[in-house]
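The chain below stands alone, shown as structure tokens; this is the form predicted alone.
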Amino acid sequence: MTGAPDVVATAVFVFLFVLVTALGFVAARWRKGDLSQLSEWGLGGRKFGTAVTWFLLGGDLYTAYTFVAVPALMFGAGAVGFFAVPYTIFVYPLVYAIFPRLWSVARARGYVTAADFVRGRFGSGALALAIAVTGIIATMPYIALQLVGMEVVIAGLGLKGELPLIIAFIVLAAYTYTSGLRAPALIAIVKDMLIYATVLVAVIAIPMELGGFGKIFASVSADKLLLPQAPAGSLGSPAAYMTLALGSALALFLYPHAITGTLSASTRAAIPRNAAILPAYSLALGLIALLGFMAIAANVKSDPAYAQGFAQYGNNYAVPALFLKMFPSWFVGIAFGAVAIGALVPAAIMSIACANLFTRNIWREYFDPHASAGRECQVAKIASLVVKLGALFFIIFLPQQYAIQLQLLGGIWIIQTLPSVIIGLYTRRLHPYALLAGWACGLIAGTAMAASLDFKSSTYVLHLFGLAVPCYAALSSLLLNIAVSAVLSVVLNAFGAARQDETAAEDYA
């Protein structure tokens, strides 16, 4: 990131960016629908088949920040970075078993968001509001982190200042406003092909250049190849690793953008099909993680040419530095273009998902209950612009650490919606006030755990029966949430009146 910009790499990067921009605007005419309707703009008309849904969910869940941050964690911390691989394996059996049921009831009742379902299932506007606000707040820093991935590769090209980032998000805002979910769905196809091509070339060419995987692993210090051993009286890092993977798996598909991608499928059968083939991305993620060890073997951090990048971005600069060192400029342009497009796709879906939540479960519920369908969609489009501006504000005016800390909290917060959304798919015996109390207890406890760690970690040590158990704060706070919800439901149901459930058993089939 020193000296003048790399002209060849920048030219390739700009070409790819212009290509996906054109696709973003063309998407408005793809699988035509009335884009003045929220279900068309915000869910693509629920018209995406198995293949498109696969690309959309892959582009949605495996983001630019994943491409940058997972190898960075391997580069800096070692084997613990592999937690991202098992958690993406854990999640798909859950999707296979559970989410066709959510798709069915959403299709039958015209639900656009998870909060719509909670509102209908439990008859509680307050609970639906809690779910909507949690989803929006948990997603906002996630969008900001996509900009971190883009910012790192733009810096790797030698382009300085915030202007390239601002231009990229103006373009993103324009085609998202115009085309809605169709834009990231179409662009995701290009993004995924570029990512797969980049990863395959990297995991073949770089080991050949470095002398093979044996030499790569030999260059990594022993303490980074394995998890540290647990001391006596503690379950140690294995417990932290396992709970982090399990908690992350439970949280992943509760994020609004994952639910939006799921509900956009054209048929119920597309959901289990995708659960069966999405693990292909987990394979790619495992290969991406190995780039961190390759960066160690290539000794990129000691290279004076990349010292400025590491000084500014820390270990997040490991992958850009590796590609700059190992590949010619034209391929660097392709790889960095893939990462940048990998930021645009999830950022678009996330902003649309937040806009759907705001419009359906806040604006329409509390400010304009009689809004026309056209007015509802217009508010969603404006809300999506505001969300993008908020994410841009995070990166330009606040330290990146704030976005990282809030994203850490985002996982703790979004998992608190699990009893209302997931358990609610199978029973309505949980009382809405009990669910609200459980949600609040889980939110407070999880946030307090992270705060006690100065928001630098999400692994909080619990002391149970004389044993120290490091546990992902999201998972332990979720258990508290479920316990409070279950106990209070028994009490409240014993004294409360019957509640309205607008869904019917056949809606879930």
The other form holds:
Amino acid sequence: MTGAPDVVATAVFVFLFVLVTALGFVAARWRKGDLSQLSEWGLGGRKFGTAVTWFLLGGDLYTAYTFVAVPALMFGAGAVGFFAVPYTIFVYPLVYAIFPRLWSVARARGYVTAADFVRGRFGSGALALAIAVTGIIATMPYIALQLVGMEVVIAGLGLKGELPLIIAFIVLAAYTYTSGLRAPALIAIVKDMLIYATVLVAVIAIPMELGGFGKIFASVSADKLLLPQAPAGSLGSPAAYMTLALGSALALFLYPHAITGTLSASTRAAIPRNAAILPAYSLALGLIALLGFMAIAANVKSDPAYAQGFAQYGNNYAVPALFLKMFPSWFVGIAFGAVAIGALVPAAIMSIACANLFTRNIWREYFDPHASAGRECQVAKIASLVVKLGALFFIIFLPQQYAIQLQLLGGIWIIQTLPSVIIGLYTRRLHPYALLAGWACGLIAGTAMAASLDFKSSTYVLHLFGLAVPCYAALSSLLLNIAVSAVLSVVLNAFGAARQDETAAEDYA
Amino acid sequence: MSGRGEKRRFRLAYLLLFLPFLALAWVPYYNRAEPSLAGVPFFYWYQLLWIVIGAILIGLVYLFTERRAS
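For comparison with the form predicted alone, please write out the form predicted together with its partner chain.
Starting with the chain above, the whole complex follows.
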């Protein structure tokens, strides 16, 4: 962050931004549907084929914040940041095996959200409300973090103040309002091409300038290069690494934005196909993670030109500083544009997903049961605006640290919907009140574990038979949740009368 | 359409989906620098390689099960 704005980089950046804004508004006419229907506005009419779903989910899951924060973690903490790689490896076999079922039942019964499904499957409004509220609350800080990603690159361009961020978000809000899910779907295509171009250039050009991968890894200190060995009597950081990867993988597709992306596919087959081709993004992410080590090798932190950026944004400034140092201005513009647009796509999809949840599972359920389809869609559009304004407010007026800590908690919270949503896809024998109790236990236990760590970390050390096991709090609290749900189901089912399950076995095929 | 043999092959195909979990579950196995590949420590290239293998396995399962379905 030097004194004056970088004119060339800023010009390229602004050009890309204007381009995607135009696309965002044009998207309303793409595969035209009646945008006053919620499934048209909020699910793109369920019309996206394998390729568009690939761009949409890729743009949705591999967010700008990921691209900034994962290398920042590598830069600051080293090997542990690479957990993002096994995480994304574990996600896709799960998606392959599980999510076609959710797609089918959603198509058969007209469900737009995971809470819709839970409502239908278990016949419990209370459980559906819990699922919907969890989804919304877990997603809001995630949207705020997208703004962090954008803020960092805007600062990298040398632009000062909050105004550029506010303008970007108002524009985003406007085209999401008019075009719905079609806007991020179309923009995701541009975003992904920019990201792939940036990654490709970065992993070829930067190592060439720095003298090869050997030199890059040699510049990383030994304590960062590998995970520390486990001390005696403990499973140590390898256990933390693995539980983080596994817990994150289980949580990812429970997020509303991931479910929205999945349900917008036009055919069931698009989902297994995407499970096979989405790992292309994982590979990009793995390479992006290594940018953190390249930033170490390039000595960006000791360079006075970037001191101010690091002072303000911490290690999140590592990647912008690396690009500024290694790339010519015009390519800095492209790379930063990729990150900023990479923030717009998930922010749009997340706000749409939250709006779908609010409208379907809170508004219509509790306030306006006889809402017409047009009214329902109008409420969703307004909800998406409110959600985005909330995120903007968050970033401008509260310390960034809150958003990061809340997002960490969000992972712990969203995973508590797994028994209802995923196990619910396979069995109706869980009792809704047992699921609700399990959800509450998991939520409380997970939050308490994170609180005991002052919300700085999510790896809580369990002591099992004299062995210390550092475990991702989302995973351990999920196990508690499942145990409570299962045991209470046995008890309650012994008393309970027959419940209503509006879905039939053939809906899932 | 789905005889016993068909069904068994279908289930076996699904087992391929577990391989990435097996390969990566025991972190101490790959938490080491050697053998390095073109200067990249084992820890990094092993996991990057499994992204590719994982994708191929899912593709194979898809082909197997698709053939079964048609």
